[in-house]
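The chain below stands alone and is given as C-alpha cells, in the form predicted alone.
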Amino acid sequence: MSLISTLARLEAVESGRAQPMTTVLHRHLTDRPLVLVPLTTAGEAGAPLGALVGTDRDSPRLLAVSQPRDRDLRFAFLAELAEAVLPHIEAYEDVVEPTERNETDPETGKKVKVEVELCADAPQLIVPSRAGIDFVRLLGRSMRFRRTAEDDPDTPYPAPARVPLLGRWLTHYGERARVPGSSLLLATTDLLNRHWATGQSSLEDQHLGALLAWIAAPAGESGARAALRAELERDGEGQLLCPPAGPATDPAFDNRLLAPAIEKYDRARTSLAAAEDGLAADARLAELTAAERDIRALLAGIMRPTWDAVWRGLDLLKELPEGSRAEDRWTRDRWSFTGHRDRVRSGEPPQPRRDDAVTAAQKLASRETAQAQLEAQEALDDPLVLAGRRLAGEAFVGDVTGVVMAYSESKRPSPRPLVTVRTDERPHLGERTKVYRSLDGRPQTAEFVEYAAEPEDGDAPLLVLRITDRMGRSKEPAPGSVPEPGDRIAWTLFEHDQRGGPKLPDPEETPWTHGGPPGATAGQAERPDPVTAEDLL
C-alpha cells in the first residue's frame, strides 16, 4: 500500500467518509454494460443457483435452478444464460470499422501495413465483486468443453447447442480480466476501491453494500456505522437486509428459507411422478409450479439488492470524467474482442486447459508490461495518482529557471540543451538517471546531470537536466520542444511507454526443459490419475 493510500484511509477513518483516490475515471465504462449477478449453491463449487442478468436496470432477467443437484436443470440454466448473454455479444460482432495494422510479411519478414476490421465497440460485462469474476472463469472452464448432440450423437449427457460457445466467451472474458487495465470484465468492488479509500480492511471492501455505505453514507451518519449496518442488520425473520451475492449465500437464508423451499419442490416433483391419472397429475403439476415459483421469488429477493447496488456504484463512477488514456486501453480490449471473434468464426478449437510454455510466458510478459503501462498512464492522467508517485520519489514537479543550449560531441552535433529546474521535492536521482516528461502526448527523455547548487536547509534544490530527444533532426531544436524559463513541468523517473521483452521461440522449438517439443504429447488427451488402494469408490 502506498503512502498516499494509507493517508487516505486514515483520513476516511477520521472523517467517517470514503476519500477520493483519483480525480478521473481510470476504466472505460460503456453506455450499455451487461450486468451479471450470479448466485451459487453452498458447499458445491461451480453449481449455479440463480442469476440476474441484463442491460436494463429496472427489468433484469431472472434465471433460477430449482434443484441444483439436477444435471438437466443445471444444463437448462446454462442454456438460458447463453440465450441472455450471447445475443448481446453477437450484436457487437458485425459493427466494424476499417483500420490499418502492422504485420510481418511471411516472405520478406518485413513489417507491412494491412487493412483489417476492428469492432467499433465491445460488450462489457459487470459483476458485483472479485468472486464473481472467478465464477465467470469457472463457468467458462466447465462449459467450453461440453459435447453437444451435434458434435457427438452418442454422448450420454449432451449439452444444449449454445452452451460451449458461451463457455469460450466467458473463458476469454475471464482471461482478459487478468490483464491490468482491461475493462471487458469488471468487478464493481474493484472499480470503487480503485477510486475511493475507505476506513475498513481490504477484505471488508469486497462487501459491495458496506463499500457503498462508506462512499455514499446517509446524511448525519458515519460511513463506519452505515457499513456495519449493511453487513449485519437483519429483518424480523433473521435475514440480512443487504444480502451478499458474492456469489455465495448467507447460511441463514440457506437453512431457513432455501432448504425448505427446495424440499417442497422435491416432494412436489416426486408426487407428480407417482400420479396415477390425469386429474391427479394436473393437481400435482400445479403444486410443482407453485414450489418452483416460490424458489424463483426467494432468489429474486436475495439478488435484487445486489443488482441495485451494482447500478448505484456505476452511477457514482460515471460522475467522474474519464481519463484521457483510458480510451487507448479500451481500444486494446476491442482488438482482443475482435481477435477472439475471428478465432471462433474460423473454427479454432476451444482454449486449452493448460497453456504451453511459450504461451504462458507470453501471457506473463504481456501482463507485466500492461501493469507497468497502467501505472504510468494513471499517473500521467491524474494529478492525485501522480502525487503518490511524487511522495515515493518516483516523480517530481519543478519550475524551469534557466535553459543553456549545448550540443553533443559527435561528427554531426545534435542539440542537448541543459535545463535548470527548481523543485521542493527529493526524487531518487543518481548520475545520468533518466527522467521523462509528456510532450504532445509523447514522452521526452532527459537525464540528470548534477545539482546546480547544494541545497541548504529549507531551500529548494536546483537540478540540471539534459534533454536528449524529440527536438527534431536539425541543428536547432524544433519550436516548443525545449522547456522555457517559467514553465512548471512534471517529470517522472518511470517510462511512459513500456517496451516489450525478447522474442520467445515458436512452440515447436520449445526446449524439453520447458515442456517441449510439444509433438511428443500432441493429440493425446489428459488421462485421469491412476486408481490406488487408498481411493474410496
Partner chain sequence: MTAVFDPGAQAARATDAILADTLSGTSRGIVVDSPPGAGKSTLVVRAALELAAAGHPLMVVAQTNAQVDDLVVRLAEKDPGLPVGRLHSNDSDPYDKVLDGLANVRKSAKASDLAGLDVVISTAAKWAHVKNVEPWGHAIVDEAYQMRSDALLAVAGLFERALFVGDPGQLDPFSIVGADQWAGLSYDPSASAVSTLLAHNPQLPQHRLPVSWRLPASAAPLVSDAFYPYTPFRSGTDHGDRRLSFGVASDGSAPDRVLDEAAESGWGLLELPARHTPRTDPEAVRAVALVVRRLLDRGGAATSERSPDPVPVTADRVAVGTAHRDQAAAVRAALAELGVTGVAVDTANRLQGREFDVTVVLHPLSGRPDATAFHLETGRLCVLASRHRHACIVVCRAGVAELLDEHPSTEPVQLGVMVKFPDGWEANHAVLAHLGEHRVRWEA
Second form
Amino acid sequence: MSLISTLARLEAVESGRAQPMTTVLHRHLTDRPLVLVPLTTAGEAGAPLGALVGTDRDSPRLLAVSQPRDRDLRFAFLAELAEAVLPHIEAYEDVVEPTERNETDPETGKKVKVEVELCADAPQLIVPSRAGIDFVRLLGRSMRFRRTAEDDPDTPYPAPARVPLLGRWLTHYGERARVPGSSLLLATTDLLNRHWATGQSSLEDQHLGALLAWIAAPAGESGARAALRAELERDGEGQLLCPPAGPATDPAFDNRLLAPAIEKYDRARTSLAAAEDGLAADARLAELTAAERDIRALLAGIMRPTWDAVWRGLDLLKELPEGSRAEDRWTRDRWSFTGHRDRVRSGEPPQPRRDDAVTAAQKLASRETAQAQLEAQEALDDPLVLAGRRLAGEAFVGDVTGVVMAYSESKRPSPRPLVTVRTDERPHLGERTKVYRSLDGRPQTAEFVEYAAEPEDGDAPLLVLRITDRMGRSKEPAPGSVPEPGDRIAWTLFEHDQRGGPKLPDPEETPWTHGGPPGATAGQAERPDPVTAEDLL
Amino acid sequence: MDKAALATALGSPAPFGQSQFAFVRGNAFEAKVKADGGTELMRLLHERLGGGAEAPREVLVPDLTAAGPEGRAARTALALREATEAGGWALLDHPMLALEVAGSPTYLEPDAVAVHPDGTWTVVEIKSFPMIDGSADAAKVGAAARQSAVYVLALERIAELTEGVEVGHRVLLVCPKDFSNLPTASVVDVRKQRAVTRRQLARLTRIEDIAAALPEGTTFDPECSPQQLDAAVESVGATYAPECLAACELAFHCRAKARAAGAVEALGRSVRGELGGLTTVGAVLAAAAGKEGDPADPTVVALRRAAALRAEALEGSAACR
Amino acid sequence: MTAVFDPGAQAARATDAILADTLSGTSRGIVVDSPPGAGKSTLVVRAALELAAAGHPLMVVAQTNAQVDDLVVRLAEKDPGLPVGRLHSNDSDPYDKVLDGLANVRKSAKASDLAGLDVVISTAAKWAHVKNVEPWGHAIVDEAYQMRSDALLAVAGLFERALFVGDPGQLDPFSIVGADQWAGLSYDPSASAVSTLLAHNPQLPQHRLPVSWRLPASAAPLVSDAFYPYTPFRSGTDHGDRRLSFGVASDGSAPDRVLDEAAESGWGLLELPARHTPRTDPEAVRAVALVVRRLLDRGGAATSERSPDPVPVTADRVAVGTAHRDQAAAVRAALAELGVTGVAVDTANRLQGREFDVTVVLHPLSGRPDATAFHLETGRLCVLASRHRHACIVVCRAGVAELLDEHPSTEPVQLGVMVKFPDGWEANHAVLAHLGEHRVRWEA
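Switching conditions: you have the form predicted alone, so give me the form predicted in complex with the partner chain.
Below: every chain and molecule of the assembly, starting with the one above.
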C-alpha cells in the first residue's frame, strides 16, 4: 500500500470518518444501472437461493427458490432471472451509432477503414461485492451450456428457453469485469474502496455494511462504532441486523430461520402430493403457498438491506464528478458489448469452458495494456492519484524557470528546446529518461538532460529537459507547444497512452510449443454438462 | 480450550458457525464417494495415481474400530502394516493417526488413506467445494494441501517402522465435479507443504513452555469475570492482524484491544511495512504533521512528503498545465 | 568409473550430450537447466558457433537488450569473423554502442536487412513483431525460465526447432494483472515458457548442467539444497581451491570480523539488533557500506583455480544486492559518502546472471514488520545468495526467524500447476539457519 493511502487510512481512524482517495470518479456510472443482489445456498456450487434485481431502487423484483436442491425450482428461478435481465440488455442492442474501425483486409493485408455499428450506450450491471462478481461468473458458467428443448428435443431435462442466452451474457460480463478499468459489471465494495479510505483494513472493507458505515457514518457516531454494529449487532433471535451482502448467507440465518422454513415447505409439498381429494388438496395447497410466502419474506428480509446499501453507495459515488478519461474507457466497454451482441447474433457457439492458448495470451496482453492505461489515466485525471505517483518518484510537478532554444543535429534541424524546471521532488531520472506532459489532452515527450548547476542555498534543485515532439513541422515551434517560464507543469515518467502488443498467431496456427493447431474440434460448440440422474445437489 | 465460549464471555462473541446445509451436503458427498466399499474412490485413485498397477477389483477395507484415540491409532498402524504385507489394494476409512505437536501427542483423522499394491500409502481428502472445469478455489485447495501434509508426516512416522513402504507426496483430492454431485479427483503435490509443516513442528513452542510462562493462577474458565479473563488472555502473547478475523474466535476481542492501543497493524499487515519503527496511529500522524519524530528518520521524511503531497492535491493548488 | 568426482569431466559430458542433441538430434526442442554459474552463457555461445559452423543459420532469442548485446560481444570475441545480425527496436539508443566497433556485426531494426547472416540476435519482444519471414531452421532461447509463455507463443512460429536454456531457480516472470483463471492450463500465458513447452512436449530431452563453476564449495551445497532440492548440483571447485585473504589485519570491529568469518567460511552474517525499520534502514545501509569499504581498504585478495597468485578484489569484483530500488539508492549514497565508487549496487532482478568475487546482501526481510510474498519469493533470495565466487556477507536485523514464524506459509494452490520449486518460507528458514552459524553481532 502506498504511503499516501496509508496516511488516508490513519486519518480516517483519527477522524472517525472515511477519507477521500480520489478527487473525481474513476469509473463510469450509467444513469440506469441494473442492480443484482444474489444469494446462494451454503455448500452448493450452482444452487441460487434468491435475488433482488431491477433498475428501480424502490421496487426490486424478488426471486426466490423455496427448495434450492430441486432442479425444477432452480430452472424456474433462472428463467425468471433471464426475464428480468435480458430485456434490459436487449434494450441497448439496437440503439447504435455508425462509426469507423481499422481492420486488416484479409486479401491485401492492408489496413482499411470499415464502417461499423457501435452501441450508443451499454447496460451496466452492479452487484454488492466482489463475491457477487464471482457468482455472476458461476451462474454464467452453469447456464451457457444448457440445452433447451428447441436445441435438442431429446435432452432429458431441458432448460427454459432463454437460460442459455443469459448464461452467455453473464459470462461475457464476468469476463469483462476482469479488464482493469472496465465498468460493465462492477462491485459496489470495489467502487467505494477505490474512492475512499476507511479506518479499517482492506479485508474488513469487503463488508459492504461496515464500509458504508465508515463512509457515511450516522451523525454523532464514529465510523468504527457504526462499522462494528454492522458487523456484529444481532436482534433478539440472534439474526444480524446488517446481513452479509451475499451471495453467502449467515449460518445463523440458515440454521435458525431458513432450514425450518424449507422443512415446512417440504412437508407441505409431500402432504399435497399425498392429498386424496380436492378439498384436502385445497387446504394443503394453501399451506404450501403459505410456506412459499414465508421463505420469500425471509429472503427479502435479508436481501433488502443490501439492496438499499448498493443504491446508497451509488448515490455517494455520483456526488463525485466523473474523471475526464473515464468516458474513453466506457467507450471500450461499449465496443465490448457491441462485439458480444454481434457474436450472439451471428450464431457463434457459447464461450468455451477454457480459453485456447492464443485467446488466453491475447486476453492477458490486453488486460496488461488496460492496467497500464488505467493507472496513467487515473493519475492524469486526478491530482490526488498523481500525488501517489509523485511520492513514488514516477511523476513530478515543477515550475519552468527558463527555456533555451536548441535544434537537432540533422540535415533539417528540428526544434529541441531545453527547458529548465525547478522542483523539490525526487523523480527517478537517469540519463535520457523520457518524461511526458499532457498538452491539449495529448502527451508531449521530453527527455531528461541533466541537473543544472547547484541551486542557491535552500532552493529546490533545477533540472533540464529537452522537448522532442509535438512542436509542428516548421523550424519554429508551433505557438503554445513549448513551455514558458512561470508555467507549472506536471511531468510523468510513465507513458500516457499504451501501445498494443504484437500480433499473435491465429488459433489455427498455434505453434508446436503450445500444443499445435486445435484440430477438428475447433470452433464447435462444447458439449453440455452431463446431468446427474437424481440431480439432487 | 473452547475459544468460542471464551470469546462470548469476554463480550465479543464470534460470528462463526457452519450452515447446516453445507454440513449435510458435505457429509452426503463423502458418503457417496465412499459408498459401495469405496469402489468409485478407488477407481479415481487408480485413474490418477495408479501408476502401472492393475485396476483394483478386490479392495480390503479393514475394520478400524477400537477404544479411544490411542487404541484407534494403534489399530490403524496395524491395519496399514497388514494391508501392505497383503500386497493388494486397501482403503482405510477414517483412520486415526498420531503426531507429536509441541511435545504432546495429537490425533488426526484423515478422510481416508489408500494402500497400493506396491506399498505406497496415499492420503485421500474429500472436500465439498466444487472443481469446475478442472479448477477449484485456490485458497481452499491450499488449506487442503496443508492439512494433507500433516497426515503425510504422521504416516511417515508409521512407515519408518514398516518395511517396503513409501508415503506418497502426492495426495488425492476428491471434490464434486462442476455443478453435479458426481465425484472427480485431482492430484495435489504436497512436498512444499510437507517441508513447511515439518519445520513448523520443529520450531513450535512446546505447550508446556507456554503454560509455564503464564502467571500462576491464570485461568481461561468462561465462568470467570470478563476482567479476569481479559488479564488471562493478555498474558498469552499474540499479535492481532485482520487475517485473524477469518480464523480465530477471539479475533474481535484482539481487534478491540489493538484498536484501543492505536496499533497500526489493526489496519493490515501491509500498512506497517512502510512505517518502520512507528507503531501507533498517533505517532504516525504526529510525525506526518511535523509535531514529532526524528527528521533524519527516512520514515518520518517520507511521511511528511506524503502528507504535504496529499494536502496539496486535496486543496486543489496543484493546478498546472 | 572412478570414485573421484571429476567436475570437469562430468560437465563436459553434459555439454557434449547437449551439443549432440542440438546438432544432430531429432527432437524439436531441447531443454537445459542451468544452476547459477554453471556455464550457461558459454554453452549458448558454443552452441551458436557450432550450429553456424555446421551450416545452420540460427536466430537467438534473449530477454533483455543487455543480454542480447552481451551475447553479441561474446560471439564476436570467440569468432570475430562470424557474420552476426543485431535486430533492434526503433527506440532511441536501441543497442550498446560497443557493437559499433565490431566489424562483422550488422545492426538493423528490420529483420529483412539481416537476412542471410549466420546468427541473428534480438529480444523476445522485438522478435514478436517480425512477420512474413522464412522460418529459421534453428533457434536458441536464452533465459527461457524468465520468458513468459505468451512471449514464446508470439515467436515460436519463427523457428523449426530450438535449444531452450535457463536457470529455473531465478525470479519467475510475472504479470501486472491477475492470471489465475488460466492457472493449471498447460499454456497458461503467465507461466514460464519452459513449463508450457514441457507440458505440451514432455518427451523432449532435458539436460542439466551439473556443476557450478561460480559458487565455491562452501556455497553450492546450501544453494542446491535450499533452492534446487529436486535437481541438485555441486561446485566445480573443492574446499581450499579458493581463498580470500586480506593485506590488513582485522581491527576487531564487527565489519572486519564478519569479513574474516566470510573469508574463512564463505558466509558471514552481520546481525544488527532487532528493530522494525523503514526499508532504507539507515543503520543497516551504513553497515553494508562499511563492510564494502573495509573489504576494499583491507586489500582483499582472491586466490582461485583461475590464477595461482592472489588477485586483488577491486571494486568491480564486488556487488551489493538489495530487494528494493530505494534500498539500492540508499546504499549507493552511503558508499559515495564513504568515498567508494565502482561497486555494483542493484536489486535482485538486475543482478540476475551476473557474477562477482564477493557480494554483500541486505537481507530482504531485515527490519521488516511483515513478510510478504514478494519478500519471501524464493527466486529473489536465490539470486542474492548465488552471485559470488568467494564469499557472501548478509547484513540483517535480528528477529527474522521469529518474523517467519509469525507468517506461516499459507500459499494458495492451483490445481494442475507443477511444483517446481521449494517454498519461500522454508527456503528462507534454511538459509537463515545456515547463516546463523556464521554470525557476527554488530556493536554500535
